[in-house]
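Presented below, as structure tokens, is a lone chain in the form predicted on its own.
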Amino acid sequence: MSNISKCKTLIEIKAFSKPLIANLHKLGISNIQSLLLHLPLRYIDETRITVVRDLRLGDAVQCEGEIVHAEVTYKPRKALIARLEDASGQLTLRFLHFYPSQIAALAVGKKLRVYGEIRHGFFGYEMVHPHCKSVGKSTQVAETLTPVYPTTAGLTQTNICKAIALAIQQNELIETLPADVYKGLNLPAFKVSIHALHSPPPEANLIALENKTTPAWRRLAFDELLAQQLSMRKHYAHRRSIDAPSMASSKILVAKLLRHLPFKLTKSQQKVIAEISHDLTQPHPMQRLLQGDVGSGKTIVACLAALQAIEHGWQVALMAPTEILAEQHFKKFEMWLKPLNLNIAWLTGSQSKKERERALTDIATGQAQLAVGTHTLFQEAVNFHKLGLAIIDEQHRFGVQQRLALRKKGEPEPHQLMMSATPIPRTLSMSYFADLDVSVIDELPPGRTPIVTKLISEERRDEILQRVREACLAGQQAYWVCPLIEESEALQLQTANDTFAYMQATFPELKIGLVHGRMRPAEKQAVMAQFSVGNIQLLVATTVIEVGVDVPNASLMVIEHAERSGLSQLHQLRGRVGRGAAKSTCILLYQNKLSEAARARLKVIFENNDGFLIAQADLHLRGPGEFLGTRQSGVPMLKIADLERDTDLLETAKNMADSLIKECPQAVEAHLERWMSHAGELVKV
């Protein structure tokens, strides 16, 4: 077995043009192991030519014949009309955008080669901007399979197969890993895909080829996805070999809490909080991350965690990603942990400078034993006096350069805590997430009502504007959820706003609240104080509400054009309610003509409150983007394999990643410098 770690750049390869060079760049592709692995989009069958009278409505082939009329037509629009006569019939050819050049090329007598859909036309069948080529006495049919390539402007996909034909002269086809890696899974070579894929047989599948179900493309697949687990376990040892607090078992502080606590913890939070107590104790940093669904009892878990290193003399800090959820946080922590005679400091943006310097002080001197803020936590005026826990809630809403700040302000390296009430699918904590111990609550604690949730159309407004105000009328309270409209704060500050207005005038007797992005901290924090407290009945909100916001008495929820939110969020929206005791309802407003894909999307909410079988329905729908939020940069999401096609071969990848780089370290560097372009480099997540 070679090793490619050395494989040649695109400038070694004296037949490649400086253009061509800039215009492969343009794709990411800068060496002849990521252009082999630039792989086609679909393909075209050249290698038979279907005469007139055998074709079929909606078959795409390959026709040749003599053009016997062509014409520039402009009703009812401007169009280039030609007919293609072989000895069984005619095809017309529509264009409907065209150059002077193929009216030329189109002339009466020229014999073509045309590829391209049958669709019905005025004149019979047609074919509309099809693939055309000149015929001569000498031109043959294609012997394999065309392949159709990802490209960008000025890069033709003759220039594409011509570097790829270039590529595979180069001989770097070996394989990276010893032949036992591939025993008994059935898949071809890497040298036998790549020819496959970029040349395929006539005789090959092409629905197969298209689907990536074929050998080759499994061959692929599954050396991707090892490559992905190769590269997130090497991380995950790098992390063991770096020194962190040890913090042995708390014998004072926890059992304390827990005697005055009103509520018992569930197994499952017994059972995370077991994991999560002995990773700190031991001596290199946890990167563990807390699942569980929305009202699962996750912040109480991260409380304990707390308590382990405080009662070791260690600080810990909580990072949430907004004032309402950094609020709520802090409110919790201060009732839990008063009683106890710790001291919490409190960090935001838009404090005063007096408390922010007080705050400041206390955390630099070790006062506070725990600091709860936002963002303003990783700045470089905030200096920890022995930081030992970072704990991130919502993780997935920081980039992996704030939380590699947060990280910096321990030394040695403190442990680190990642929480989500978003579920992650187990293939997606499987690849993207295998560098990380994960733990799930997976049950709700006793006591929690169920959340009924309707889908009613917008015709039905009143009814439900009614339902609002008997509810509110009657004691209880309702949040009233306005959508983001095509990604514009601006639009959904107009939507909330108009909205806020209307509800005031159809409700005079309600009082009447309204929270959105655009207020400033301390005036959202006075909304939801007065909310939280009884004295505002309906809250206007736009999605700033979808995390954080415990309200035990608001049991109804109204999202107006849920249709426009994805799974995860409308999710998230509805665990808003639910938190008491009282029957609660989600209803979601849609309009009337709805998508495919939006019907698709509110059929699960619907029929579904477990956010696991939400999360994966969502994978599904929306791909493996929605969830990873900005956690991965370094990470390459995955360009062949699919995390629900090839979940078998995932599974293969994640069993044997580990004793690959103990037995075979150079394969393993060889494989991740075909696959990653930077074997060496470990992301810092």
The other form holds:
Amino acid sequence: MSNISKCKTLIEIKAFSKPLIANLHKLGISNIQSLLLHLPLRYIDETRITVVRDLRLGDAVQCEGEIVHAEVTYKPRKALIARLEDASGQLTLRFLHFYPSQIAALAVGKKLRVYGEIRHGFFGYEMVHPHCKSVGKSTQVAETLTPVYPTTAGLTQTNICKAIALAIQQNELIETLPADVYKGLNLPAFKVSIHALHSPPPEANLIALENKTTPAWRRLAFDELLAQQLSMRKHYAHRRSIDAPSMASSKILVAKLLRHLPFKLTKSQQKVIAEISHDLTQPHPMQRLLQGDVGSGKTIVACLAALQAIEHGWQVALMAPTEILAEQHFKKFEMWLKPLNLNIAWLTGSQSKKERERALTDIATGQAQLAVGTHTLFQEAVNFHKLGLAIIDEQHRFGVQQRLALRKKGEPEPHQLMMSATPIPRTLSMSYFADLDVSVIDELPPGRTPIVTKLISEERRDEILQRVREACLAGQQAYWVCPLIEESEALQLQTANDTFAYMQATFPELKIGLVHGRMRPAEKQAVMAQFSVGNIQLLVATTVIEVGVDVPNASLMVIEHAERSGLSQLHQLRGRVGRGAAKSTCILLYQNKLSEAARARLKVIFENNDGFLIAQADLHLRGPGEFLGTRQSGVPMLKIADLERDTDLLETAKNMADSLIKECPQAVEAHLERWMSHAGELVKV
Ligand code: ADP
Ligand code: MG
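The form predicted together with ligand ADP is what I want next, because the block you gave corresponds to the form predicted on its own; please supply it.
Below: every chain and molecule of the assembly, starting with the one above.
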């Protein structure tokens, strides 16, 4: 085993032309290592020739013969149709798009080798758009399965194959892992695996190859997962070497608040508070993710953490993704902290200049112990006197850079508590979030009755409107959520306005409010406040109410065009009801003619109330790329490993990472060098 000699760049290979290098760059390939790790999407078997008599429907095969008939037909649509004959029979080749050169290549008398999938055609078996090669006397069949690579415009399969073949000759297939590690896992050596994937022998199992379950695929999946673990663990270790304010647990403030709190903390809340409190006593920055389903009571946990910091003279920043939520937090914290004689500054994008200046001064002088706000909090103008703890609510709504920017406001580095109601399934927290500490609130406060979810066709809208009216007249409060219109915010706004006007005209006896993202914050706040105290019975809203909004008396929600929303959004929206003791209902109105994906989503949300199960299903339906978004996690996406398929490898990599770092630092460096250059820049926060 040896170090990878500084990754060879593409320019160092003489045979690589400038345009080739430029095309490889477009694929994110900048050196030999990442070219070697550019692995096939699938394979085709050109190692054997199947005779026409033996063809079976659905097989992807190669045939060889002579063109005995060729014509361009115009009915039912333009097509080039040719018949290929071998000693055992004839096969139709059909092209719906073609060039004059193809007509020439398929002329009667030409000898061809064709590769494609066998389908039923009008004249018996046929191939549509087969891959064709002319053959001479000495044309050999391929010796290995033919890989098909992901590519880009301007780069042919032939050229990418050649480039990879050259890369393989560069002798950069160094083993980065100790032999007992991969042998102990029954995995082949790196070099063997790379050969097996770029040029598999004819007898290789094509299905296992395509499912990426062959030993070679598993070896590379393991390597990739291990690289991810290693970089996360190193990152974690690095953080523990940085200074942060150490804050002993609170002696006074926490006890004071708890005495006045109208409820008792749940066991789960107590457990996570203990975990957070312990982190704050440490002299290095906490980076903890607090997960808890909607309504599980994360806010009070944040507040207790804040008090520990404040008691030791540190300031706390609490950042929320929307103004409505920031306002709500501000009010709640004011209610909790005013009796303790603490000052809270409030900062949003839409304050008057005077209010803003005042807040900025309070933050800068330390007059305010706590600053609550939206993304405005990390703007340049904001200077903290002594920031010790940054709390980020609904953290998945913020990008990596934004979270980082807030942390940069403290010196030494403040502790960071991130909160999320979008639970992270276990495989994800083991991988993409492996450098965070995670606390989970896994119970809801007592006295909540489960939300009843109903799926109802849009055709019954009138009936549902009546039902909402009756509920409101009976003293309940309801949300009517207007559909998400991704293409146009203006259209969404119009729908909300129209719905509001319609409701007002139809139900003059009800007090109806409207809230949407384009209202001025003061207006929004006024409406929310009216809804909070019950002066509004029915609130027509866009998805601005998705996060955090907490009005316990609201017990009915109707979501229009629920089929358009993602799973986590539906779960979040639904979590706005079921917050009080009253039995709550969430009605999902859907437009008929559901797509398969929409049907699958609605089924999940209908059948599950548990955020973790919903997130798991969401991950399964969408895959980690969509589920996370790199913007959110800041970690490069896995390209080879699949968290569901390779869970066993993930666990092994996780268990092994720390001891490898300790015992084989050189191997770790070599391994990271290879894989991180492949993964691209790592921005981890
Ligand atoms: P989320 O976790 O979704 O942010 P919140 O912090 O908004 O949830 O809490 C939801 C509601 O439950 C709030 O009204 C809050 O005051 C209340 N709550 C929190 N903890 C408890 C508890 N232990 N017992 C009763 N009610 C609680
Ligand atoms: Mg919340």
